[in-house]
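Take a look at this one chain, the form predicted alone, written out in structure tokens.
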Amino acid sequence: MNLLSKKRIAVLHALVPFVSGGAELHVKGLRDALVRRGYEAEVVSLPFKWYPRKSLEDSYLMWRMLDLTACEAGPIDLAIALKVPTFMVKHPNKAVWVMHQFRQAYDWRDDPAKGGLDLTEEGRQIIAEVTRMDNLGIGEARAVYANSRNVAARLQKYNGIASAPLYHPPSLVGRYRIGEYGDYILSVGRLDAAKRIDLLIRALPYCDSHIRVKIAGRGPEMTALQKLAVELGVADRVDLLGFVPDDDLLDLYANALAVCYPPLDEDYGYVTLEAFLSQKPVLTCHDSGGVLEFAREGENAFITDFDAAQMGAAFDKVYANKAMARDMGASGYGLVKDISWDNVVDELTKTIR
């Protein structure tokens, strides 16, 4: 494909200034996919503020208000909106690969510690502007697909829209390697309260004292992550890492006995994939939304109720059988190993081939 017959396409991102995460990955990834597959593609960011009401409304029109029909070089053949507020863009060819939407006005509506919009009346009145504005921007795409079943779900039913699950790899496929079984749980990601890494340090006391934990990830809940592993008595056995480069990634992920990853909901989660991707079982729990798409109960997983002696107990079964560690491991690889960019790459430019 020449310069002059590439299909140029706008990935649309909502940035969320001096965060960095799986979003951006995301994003990342897609870009660099697409560029791979012989298109001219570039990233079109803005920048995402939800408070006060006020800056949520702008940051929708914002998006609104953009021309992405053209650019100097030409025509934008096809624009690809991942993420709340993007979903506004304007286009004759848009496709919406929904992340996840402004949950607050959806699955965290009741939830006073996820502001409780429900709750008043002026977050009954975001929560209408939100899904009329998503409504909108949503149902004028060409295609519509989700990042996972969980978030399909949570599309159809707070909006009635259907779309199609469309799984992409985490952001090193084709590193991740199977080492040793250690005598380490590994988490990865960042140390929000949603992701309750909490579990793992308060699941040490109920499994064998050899076992140890190690947390990657930077986040707010340092701070108190660290005092609860010395309250509990086991600071010896809990290594808070912080940010880890992605070369010590790949050996943590290579060497663990498992990997834990409990978070409330998740939308989709890079970490299961990674794991299986080294060869490692995953212990999460029943209500870890995207992760139980892939996690399956005693054949590549333990599943356990958001319990610290259920999770120690999990630890201890691995533990004591690495080999059925090892055939786990082995079982999730079997599962992800096909996920690829070249899927997602087919799917969104269908409407330019």
Given for the second form:
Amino acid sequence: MNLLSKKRIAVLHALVPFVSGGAELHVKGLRDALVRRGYEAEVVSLPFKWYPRKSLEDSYLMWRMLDLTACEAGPIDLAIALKVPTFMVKHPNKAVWVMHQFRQAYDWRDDPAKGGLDLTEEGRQIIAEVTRMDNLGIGEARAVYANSRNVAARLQKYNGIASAPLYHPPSLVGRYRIGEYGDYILSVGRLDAAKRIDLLIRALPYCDSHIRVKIAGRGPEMTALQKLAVELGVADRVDLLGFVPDDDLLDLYANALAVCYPPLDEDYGYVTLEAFLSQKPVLTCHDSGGVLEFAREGENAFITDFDAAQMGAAFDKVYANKAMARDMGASGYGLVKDISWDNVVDELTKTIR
Amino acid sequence: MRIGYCSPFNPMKSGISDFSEELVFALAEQMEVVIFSPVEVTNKALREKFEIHLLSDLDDAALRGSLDQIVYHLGNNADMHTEIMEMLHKYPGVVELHDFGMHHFAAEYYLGKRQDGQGYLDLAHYCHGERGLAVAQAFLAGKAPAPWETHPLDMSMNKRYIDEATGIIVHSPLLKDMVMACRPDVPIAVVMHHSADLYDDPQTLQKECRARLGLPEGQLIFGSFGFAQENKRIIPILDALERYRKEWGGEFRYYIVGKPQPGLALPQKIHQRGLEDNVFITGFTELEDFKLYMGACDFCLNLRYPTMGETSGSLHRMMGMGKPVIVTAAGTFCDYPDNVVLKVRYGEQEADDIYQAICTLANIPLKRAYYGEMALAYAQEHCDIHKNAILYKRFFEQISDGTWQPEYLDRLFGCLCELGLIPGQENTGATA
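Can you swap the form predicted alone for the form predicted in complex with its partner chain?
Then the entire complex follows, led off by the chain already shown.
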């Protein structure tokens, strides 16, 4: 593909100012993969804020009013929307790859901690509004994908829109490696309540006292986790590492005994893939959503209820049989090693090839 | 620019026939106009000036191919517009929408002409979703009154025609908003209903008209025009006149110029109110006499409720004659500035509002003169048929070469409609 014939692709992103996480990695990963494949790709971002209601509506409206059919350089051949409310953009060749919906209006609608929209009249109006707008924006796309089966099922359930799951690799794909099977269980991710990282700490009293947990990541739950470790008398077995640079993170994965990842109804979850690419077994819960698309009980993972004693028992199993942990990690690796950006790019660019 | 102009023409008796027979002459100053009529055109002047075809000739591909645009005039009457709508379905083009509410048309077409209840239900579903379908089903099952009476604008049954159009022309800003709420991205233009004749000297016109009709020069005369059916609010007007006569005396004449709706029993109503010496019913008149009576008036009443979102050709004719006009504060009448027409509310206070408005115009000559001048100025600015012809030409050209662009506020409004962020105008297709 020479420069003159390069197709132009806009990757649409709604960013939450001063917050960076999996969504940003996802968008960057897609953009880089498109460029590697010879496309001219650009991330187009607008800030997103969902409260008060007028801000939510403004965000949807801003995307609707954007003209991304062309730029000064010429026509934009494809627009890929990944996240609410970028779906709303009008483009004759729009692909939607749903990474994030506005979950407050969907599966979190009953949860007071998430806004509890279904609990008030205005909230119900917001739910109806968001659903209607999402149905319009996603429904008019030429192709609809979801970043996991879990997200696809949610889209079908709440919006009645069919989509194909399309998996993508984590950002450091190609650099994960296998090291020792040490004495620590690893947790990676933003420290917020939905990730339920407290389960790792709560599990420690129920397992071999030689087992430690290392928790990589920052977030609003940091202080609460520190207090919890002290309260349970396991502070000396818990390492709250905060932000960890990529190279250190790779080391942490490489030398972990296992990775514990017990979020509540995760959309997709890079951590599962990162664990398997590092050939580590995953310890998770029955209600962890997208994680379960890869985690298979006894084969590459132990899956428990959200229960400290059960998770502690899972810690013991891998600690007591490291050879088994190695085999399970290898099994996980076999499952995800072929998840690649190439496949993602092939799918998303079908309409311009 | 060569356009195909599809409309009823006389001898089909319709306001749209009269409208078109005036407009095509002005359009012909700007473009080549080929007339397509459902029946043989009888107007001699048209026959002499224009290439005229029966509507069915549009099936001729070569003839169609010779046209840059086809414009279809649609109104809420299946006797006049059935074949036009069917041609629109076959050969999409620009639609000039004379009525927003098309439910009468749909009911007459499907339930009357075609005896096709399922077709009616399908259209209700297409236009108004599940809720519209439920209303239509209840009506067909005899469990609910006619939806065009209970939901005159909510259940407008026009979406299919709007969706089939390559562009829409409407006669009022309100209708533009309503169409955009239905299809936000449609190319659309507002061309105000023309005033066929603009008179620079209303006083002389009035004298001449009265002389020709043998009406006294000095007496107060006012009137209502067109088919005198219930929605023209004749009964509340009579109530107001009964009161006016009691309080101010009987030195006035009120003319009802048009065929009265039989069920209204107007002669009895007039008698009951003691207005036999003041109220006169002309019955149907030809256009010339219609205009004479209008020209003879000191002011006119042009009330309408409920409304189907239609615009009023009579109103613009009145304004072009420099007549002060009392209108209902509803539908497209709300588009007119308050210093151009006098607006009365519908509802419980309707007769009282009409009475007050009549008092204003009848008893205060300066007010009467003011509203007359403002009406004429408005008509000259917005309703000049020759200026309108230029607007039509520009719109047809923009549609043809793909350069039509919405104005910024229209684009914003269109997006808000699409997202359903305007209360009552959610584009769900289920507003019934």
